[in-house]
Every structure is written in C-alpha cells, then in structure tokens.
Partner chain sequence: MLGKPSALFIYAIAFMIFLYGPVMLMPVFSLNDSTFATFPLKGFTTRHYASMLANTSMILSLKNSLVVGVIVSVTATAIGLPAAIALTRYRLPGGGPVLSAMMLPLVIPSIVIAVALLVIVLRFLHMNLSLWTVGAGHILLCIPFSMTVLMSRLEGFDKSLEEASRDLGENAWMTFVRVTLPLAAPGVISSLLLCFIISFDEFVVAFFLTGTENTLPVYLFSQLRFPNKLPGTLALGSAILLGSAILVVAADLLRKLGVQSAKPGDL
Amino acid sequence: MTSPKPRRQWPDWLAGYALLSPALLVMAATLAAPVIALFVLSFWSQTGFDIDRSFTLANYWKLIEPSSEPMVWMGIPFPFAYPVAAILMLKSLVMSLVATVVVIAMAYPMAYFLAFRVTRHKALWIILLTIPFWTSYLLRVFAWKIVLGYNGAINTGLKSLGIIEAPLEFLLYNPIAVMITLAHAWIAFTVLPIYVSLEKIDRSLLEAATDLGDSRWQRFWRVTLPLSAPGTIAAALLVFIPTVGDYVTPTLVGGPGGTMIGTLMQELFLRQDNAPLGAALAIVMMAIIAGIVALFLWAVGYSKMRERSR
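Could you put down the structure of only this chain, in the form predicted on its own?
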C-alpha cells in the first residue's frame, strides 16, 4: 500500500491572512474605498452642481494660501487666506484633547474598580457599563441639550433651590457643553480597553512589590500604571481620533462658539456645494491626526510598552 501524500502545510503568515481575509475585504470596501474616493475628489473642482474632473491642486492651495493680513484668534496669528479651516482644526484638536483627558480620568478608576475590587458578577457590571449603547448617539446628545438648556434640568433645579434667580445662559452652546457631551458619549468605549489591560496584570507582581516595601500608591505608580499603559493609550486614541471630526455634537449643543472642523466639512459638502474642497480638508485633517498619533506613540514608546506588558 502506498502511503498517503502528506498534506501541504501553508506558512503561518499566509494562514493568518486567510483567516483575516473576510474582515480585510469588508474594511477595504467600507473604509479604504471611501478614503480613496475622497482623495480623488480632492483633486477636482466644482462650480455649482458641475464637477470638473481635471486634475488641480487648487483645493489644497486654498487651505495653505498665505495672506498678507494674518487673522488673529485667541492671540494666535493665522497667516492664511482661508483661516477658518486652520482655526477650526486647532480648536477641534484642543477640544478633543481636553475631552479625552477628562474621559480617561473618569474611566480609569471605573476600570480599576472592575479589575481589582469586583470579585463576583463582573459580567453584570460590564453589561451595566454598556447601557449608554442601548440608545442612539443622537438621543444621548439631545439628552444633554435638555439637561443644559435654558429651561433644562440644571437651571430648573437651581431655581427651585433658590440658588439662582434667572436661568444660566452659559451652560449650553459653547465649547464646554461640547466637551461634556463628548465625554459622556465616549466614556463607555474607554472603560473596556483599560479594564482588559488591568485584568491581564499578573497579581504576583503586585504581591512582590508589596513584599519589597512599596506602599499602595508606590505599587500603583511603579507596577499597575505602567503595565496598563497600552490599554490606556489605546482607549485615549479611541476617543481622540473620532471626536476631532465630530459634527453632530457641535451642531446640537455647541452653537457658534462650539463649532468644530466637522461642521465646516458638512457646510462645504451639503450647503456650499464645494465637495472637492471639503474632500481636500478631510484628507488634510486625516493626515494631521495620523501625524499627531504617530508622534504620540513614538514619544510614549508604545511598542516597548506592549512588549513589557506581554
């Protein structure tokens, strides 16, 4: 009898890509294709409803074209002929950064409590954290509009307690309202990555630190925080990247003072009939965010952190 032919063994890397192929195809169709379409559109021009498909760099030049009279905003000069794009980009980055810091500051204690203090029914606690996802993002933003509004819950409560005589007008339609709403909307996204990172920490390392004389705070700063850094950084990026381009929240609770770069892109695409300029602005925004994220990951040594946490 002839022995059966040995089955052909595929390389591990090829087998891995074969398993990833369905997800990669979906990502290519739903993510890469729209980005490529935006990139191509950014080199066209539009007049009214007519799009000229001739190659041009006019859209990108309009975003960086210098001006002899720089516009000053918050004490910062913007020497561009179209300064609104640069101003809103800087404003969006600052607001998203503040919202991210606030979210991480609130999410980390919650994740720490889940990982180190909850010993029973952890699955139930995690399900409770996902309750905000049971309603749409739009409804959550509208809820904050009701809470912060002129006749909203905060003003009504303060008036009923006699603390104020007239409703506070500064609660809504400003950058603070936008950052509060963003923080509430994204906090559930940040708890889970941080929790997973904390849950993976070997408890024997904490016991060893205690045996060596570390106090509770020293153990946290020397062991827990560094080992949970990959999850914390991932959570921060998960909030920072999408909130920079958000336009739903600024539109509903931001008002003129809380306008962000996403609002400008919506105006260019839907109201000013200048989709190529909006596409060029979107490409520039993605490039800036990618550069900031890459620089941040390099600065914090993210790859080395992952190796140490394994």
The other form holds:
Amino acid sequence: MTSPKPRRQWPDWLAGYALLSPALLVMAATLAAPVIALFVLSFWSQTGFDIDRSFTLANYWKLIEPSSEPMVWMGIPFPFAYPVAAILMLKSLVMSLVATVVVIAMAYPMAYFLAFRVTRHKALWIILLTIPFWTSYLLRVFAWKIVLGYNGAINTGLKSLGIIEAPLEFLLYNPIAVMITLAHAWIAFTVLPIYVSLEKIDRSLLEAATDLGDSRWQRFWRVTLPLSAPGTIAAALLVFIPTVGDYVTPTLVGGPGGTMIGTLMQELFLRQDNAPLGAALAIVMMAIIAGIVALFLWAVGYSKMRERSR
Amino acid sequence: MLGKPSALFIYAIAFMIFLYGPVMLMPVFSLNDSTFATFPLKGFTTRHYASMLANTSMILSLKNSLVVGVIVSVTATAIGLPAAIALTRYRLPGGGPVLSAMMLPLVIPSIVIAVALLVIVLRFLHMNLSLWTVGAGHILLCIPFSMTVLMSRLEGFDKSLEEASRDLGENAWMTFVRVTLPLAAPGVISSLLLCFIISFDEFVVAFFLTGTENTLPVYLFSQLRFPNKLPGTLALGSAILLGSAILVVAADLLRKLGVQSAKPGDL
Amino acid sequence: MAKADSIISISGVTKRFGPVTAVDDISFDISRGEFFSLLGSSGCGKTTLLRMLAGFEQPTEGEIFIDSEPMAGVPANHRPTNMVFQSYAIFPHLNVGENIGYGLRNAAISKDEAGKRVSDALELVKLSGYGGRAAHQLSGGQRQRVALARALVCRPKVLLLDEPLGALDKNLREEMQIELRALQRTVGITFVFVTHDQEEALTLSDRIAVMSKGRVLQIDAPEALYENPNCREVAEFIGTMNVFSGRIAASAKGATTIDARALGKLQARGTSRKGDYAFLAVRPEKLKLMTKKPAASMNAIAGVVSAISYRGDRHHFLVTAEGHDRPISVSQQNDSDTKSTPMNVGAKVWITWPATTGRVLSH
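Output the form predicted together with its partner chain next; the form predicted on its own has already been displayed.
Complete assembly follows, chain above in first position.
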C-alpha cells in the first residue's frame, strides 16, 4: 500500500452529476430547448413568408374559435370555425384508444402464455417477439398496404381461390385499416413489458391462492391480473401516447378517410407553411394527451397499485 | 407440451402468424417474378435485388443511413454509459426525476419531437437542415433505450465489485477500465447495436429534419408512392428487415454473454 | 489523541444519511494485532462504521485515524486497509490468480515478486493450484478464501471483514471460524470483523463492541461481556438473560438489595443509589431448581414449571412466577448418570441462586 495521501474528494452528488452532464446537455439541447421554442413559436404568427414575433393568442383561438354553423361529423356537431383540428383530434384519440385496447387484449394472453406456459425454448420465443419490436416501423406499416391493397394479398388471394369476383375496395384507406395497422405495428412493444410484470409475480402467491380454495379463473382475477396491472397499464400508455400523433400509418394506409392529427400537423409545417399554427396544435395535442393520461392514472389509482404490487 | 395442445398454445401460434405474416409477404413478393405484389405467385427471381443494387440514389441514401447510424449509436452510448453509471452507482438527489426525464422521448409522439427540432433549427438557430440535424434527433430518441440497456446491465452485477477494486488500490478511472467496462461490455455492445437499428430504421424525425440528402427510410417512403417501383421497394424492404433481424439477434446473444443477467426481456 | 499501541482510533464519529443517523458519536480505539468484532443486529450501524474505516463512506462528523494518520479525505484506494466483502465481490471476469493479484498492480513490486505473493497467498488459504480456476467454478467456501487471500496479499495494516461467514452453511461456518482465528494469529494483522451472530463474535474475538441504534453499548472481551454486561440491552443480546426489575432497597460495598415487589427482596453484585429503579440480571445456568424452600442467604423465587425442553447436554425449564410477566429461564446440566429430573410441567418449584451470580444494572 502507498502511504495515505489526503486529497479533496468530490462529493457523491457532484461526481454523479458530472457523469450525467453530457446526457443532460444533449437532452436540454435536443428536447427541452426545442419544446420551449415550439411553445414560443405558438404565440407568434405567420405573415406570408415571415414570422411576426409579436405575442398573440390567435393560433390557439383559431383552434377553438366558435362558429354558428357547426360541422357535423359522425353525427357529432363541431361548432368551430376551423373544425378540422377538433375533428382530427377526437378521431385520433378514438382510433388510438381502440388500437390500444385491441393491442392489450391481444398481447396479454400471449404474455401470459410466455410467462406461465412456456418451459422450453423460452429464449427463442422471447427473441421472436423482440425482432418485430426493432424492425422498421415504416416497413411494418407498409406491409399492410400489400396485404389490404386493391391489388393486395387478400384481394388477389381470394380472387385466385375463386371466393370473390372483384377486389374488395373497403379493405384499405379507411379508419379500420389504420387501427388494424396501428395494432399490428405496436403490439410488439407490449408483450414484453406485460410478460416482465407477469414473470415477476411470486409463484407461491398463486399456489397460496389455490391452496385457499380459488379456482384457476378466480385465481387469475384475484391475484394474477391485479399484480400484473401496473405493467399492463404502462404498456398501454406506451402504445396510446405515441399513436395519437402517428403520421406514417394514416399516410400509408389511411387514405382521405383515415387521416389523423399527425397528418394535419405535417401539412401545417411542410405544405401550408403555417408553423405557428402547427406549433399551437402540437402543444394542444400534448396537453390533451397528458391530461387524459393523468386523469386515467388517477382514476385507476395507479400509484397505489404500483406500491402494492412491488 | 404433451397430448392435445392447449388453447393458449394455439393462440400463441396464431399470434405469431399475425405478427410475422404481413411482414413476411415482403420477401415473398420480392422474389416473385412480377411487377405486382399479387397472388398467385408467378416464378422465382432475384432480378429485383439486382436492380435495387444498381440504383445509385438508393445506395447513396443507404450510405447516409449507415453514417448517421454509426455516429448516433456511438454518441448515444458514449453519453449513456456515464449517465447510467451515475444513476446506478451514486447517491444522487433528484436521480429519480432525472431518469424519468431521460425516458421522455419514449412517450412523446415522434412527430412532436420532429417539429420541435424543426422549429428550433429553422426559426431560432437559422441553420440549414442536414444529416446532422437528423442525427441530433436520433440521439435523443436513442437515449432512453441506451440508458435502459446499460442500467440493467450495471444493476446486474454487484456494486461491491467496484468497491473491491477501489479497496485494492485502484483509482476511479482504472476501476472503470479494469472492472466496470469489462463487466458492462455486453451491455455497451448491445446498446451500440440497438441505437444503430433505431437510427437506421427511423422515419418521421428523418423525414422532417433532413435537408437535401435522404436517409434510407426517407428514400424508401418516397418510393412507396410509385406502384411501378414496387418490386425494387420490396427487395429493399426485405433486405432491411433481414439486416435488422440479424442485428437484433446479435445484440441479444451478446447481451447474454459473460455474467448472466437474471432479468429476462429487458432489451 | 491516539494511544501508542492503537492501530485504529475512532473519535466522535457520526454518520448521517439525510434524516437518518446511522452512526451516532462513536469513539474507541482498536489495538495493533487485535481481533476486534462489531456486533449488533441489522441496522445498528456496524457496517456503516466498517465502510467508513474502508473509505467508502465519509464521516459526517468526527475523525478516524489509522496508524496515527488522519483518514479524512483519503479515498479507499489510498488507505492501508483491505476488505473482505459480504458478497465476496470476486471479479467474475478474472480467474482466481488474477483476482488475488488484482491489488498488486499498484504495489511497487516486480512481476516475479507479485507471482510469488499470489502463490503464497493461495497456500495460506489452502487453495494451492487453484490459480487458474474461473471465478464461477468456486464453491461458497472457496470464494470466501479467495476474497481473504486477495485482501491479505496487499499486506494491509487492518483487514476489514463484513459478515464474511454469513453466506456459508452452519458446518462450514464453524470450520471457517476456527481457520479464520488461526489465520489471524499467523499473519498478525488487525482484523475488524462485522457480525450479527453473537456466538461467532464470542468465539473469534479478542474484544467485541456491541452496537445498537448507531451507538456502542459496551466494548469488552467476550467473557467480560457475557458475565458483566453493563446494561440490559447487552445482557439480553448476548445469550439468554433473566431480568427482574425493582427499586434499590439497599446498596453498599458492591452488594445490593432490590425490592422486586411480588418476587420479594433479591440480592446481587453491583452498586446503585438507594431508591433508584434498576434491574437484576442473572443467566439461566446460574439458577437452580429445588423442590423445597432454600436457605435464607440465597435468592429464592417460588414458581410453577410451565415448559421443559431437552437439549441433550442440558434441560431447559421455563418457570412462571407470580408477579413476573415473563417466564424465567433455567438451564440445568445433565451431569448425573440417571434420568434425574423429578420436575414435571405443573410442578411447584423454588428457583434459587447465590447473591454473587446476579448483577445489578441501572439501565
């Protein structure tokens, strides 16, 4: 051993934050600053090719400006002067919600199978579920265009089998196609988190439930489902939040009827060159999503649920 | 699994078919001797792949994607590793909120990230869009993944191994070199591979933030609108799917090397 | 401040983690070549204190001297201490020889010398020829020996051991206790040993510090600790102890009488102020069971046998006495050749002991 050399040691928190600083700087530069810029821009206005930097709430007002002649969509009146934003917002939320419910309903049994039934080749099952997770989102969405298209796999397949005469036109370019595609594209994100939350459940708890007289279904409802709920809810949010603003899916398989809020945002930024309005739309969308998520988590008592199943 | 297969097993098989079926059509049609992606299949050909390789703008965007992917994965891992060490090895006030903040890109729709970056680059910094702006966006998207992989690796081995090294006379840097880095190596490599895949496959941010040069997904997207380019697109798509699958499997195998991590499915 | 023969001097050391005080104003010295144990239940601060000696934690207040050098600001890698970790912390990516030689890289010695030291260390812990083994091929006992060799090879002035036997099963643990004690005598290095196992501490140590809630209750040799605990908590932590409470009726010249109310007047060693509330502590093996009331010079309590358990070498009785809420433990050696216990559950008995075997404790 060398003889003791007293030296000034960095306190733990300072050394820790020094190590964190590159990551925090990158987060500040690529997330915090841009979101602040987006927020600031939403209070400016577009005048021709220039930006008018005087503060205005006009963009937000445009999104909610009432009109005496409501536009009716799906039987719902939208009393706005610029109803397309509100309509697409609602439509996006509903479509994402449906896709999320479908995703969870489909992924949960798969995760359950993986956690409780698979004994051999578990690693193989997991890697097979992992690969789609990491392969091109664009291509996974595009695949459905090949499946559902006018000259797609289903139509030409059914035709060559003699089941149908003419191609079915209702398959592609509608909200249903968007929801199926969204469900397929995001399902790989949910199986693994749900699987992890099921795998963590102490098997002796299940044995205890059986020992205390529960049938398999009772045991599932009373033990397995509540304990896996936090992971399942987290997985659902990981699907719902990003899909609301999805741009790829409505563009490729949505057609005119399947457009979503992301489509409008892209138009405002890249085509109509009204970035301030687009910024306001993005801010409002994030606020609405955050509000819905917070309300949902509060309603199901998520924080308590997590404490309990720890 | 003896005797009659259980309902859940049948469900699992059906699930896998749903998961892989649509995507597998792409390689099938890409090898079909036809300009349309239609049944019945005509005959086997590799000519779509040959024409794809002869396409210079495709090759150029492939090169762009490779360059961006490598820079992004190295940068995201290089800033993720010290951050992961800080969050797993130091008593940090505010460590929890910091980690949550780093996971934010997971739950922000990528179009919002894209337009926010677009706004700051064009309207505030008055810079031109380029592959650099794409790379900046991709690094942000990679941080949560890089952090998750690295932190689960660092949590997978005993903190007292590093203390033992300090105790045996090594300073902080040499402890990192002799203990932390070799033990974290599988995590570092899988972080590199996964960040590369994320960047290589990412479309929305690249679409909004690229200048005159295309990345491969942006190029691919531009081709999707032209039905007559479909076979070449299918060939390209199939090649990308195969490449990603190989990288994912490699990342998974590497992650399992060395000290076994007890946590499954935490890629 | 530090005495000449002390290798470690702890002076007014306090460690706080936020609102929690893990170590609360501790001061004591450890002598050169001593086998010193820190004993206490989990959360008593013993591991925190050990980690402050190692340099993994810095005291919030107070000072630590090792070999008369102040340790404030000296990082773990510059301290003349080495540690055997509770988990052993064997580097999984290095083999046994590389693990043991890990700390020699920074010692100014030649490669040959380092190799010789590693093989000497392997021999010392009876693992000669294991140098090329991979870490994961070792059994629990072998990992413990590697951890020991790795720390000793650096020739520390103090070896710190954090519950190193806790992960071993009972038989192996007892074997390792004997080896550890022998090893310490061979190398002559000061050992500071953290444990929650009082038997282990009594077997191994020259001196033991009993800790509770971040404070040191008593520091003494094992025998003194067992026979003369300085407070009720130490008395009850080490072995089994019967404790009777009452007010001091009389106290003079190291002999005290306690008025234990319903139990009558009891006599014990020790001095206390008349009228104070105090405890009388007496070990189960000092008590005798009798069927008749004993002589007046002896302490005596009447009771009823409520449970008997056979422990091979002895019988263990629980006796309930009117006016005492806890059953009294009595241990009797099986030293006669016949089954000689006339006592059955329910039998009325007298518990008796001489005044000199009990001790008065003021708290």
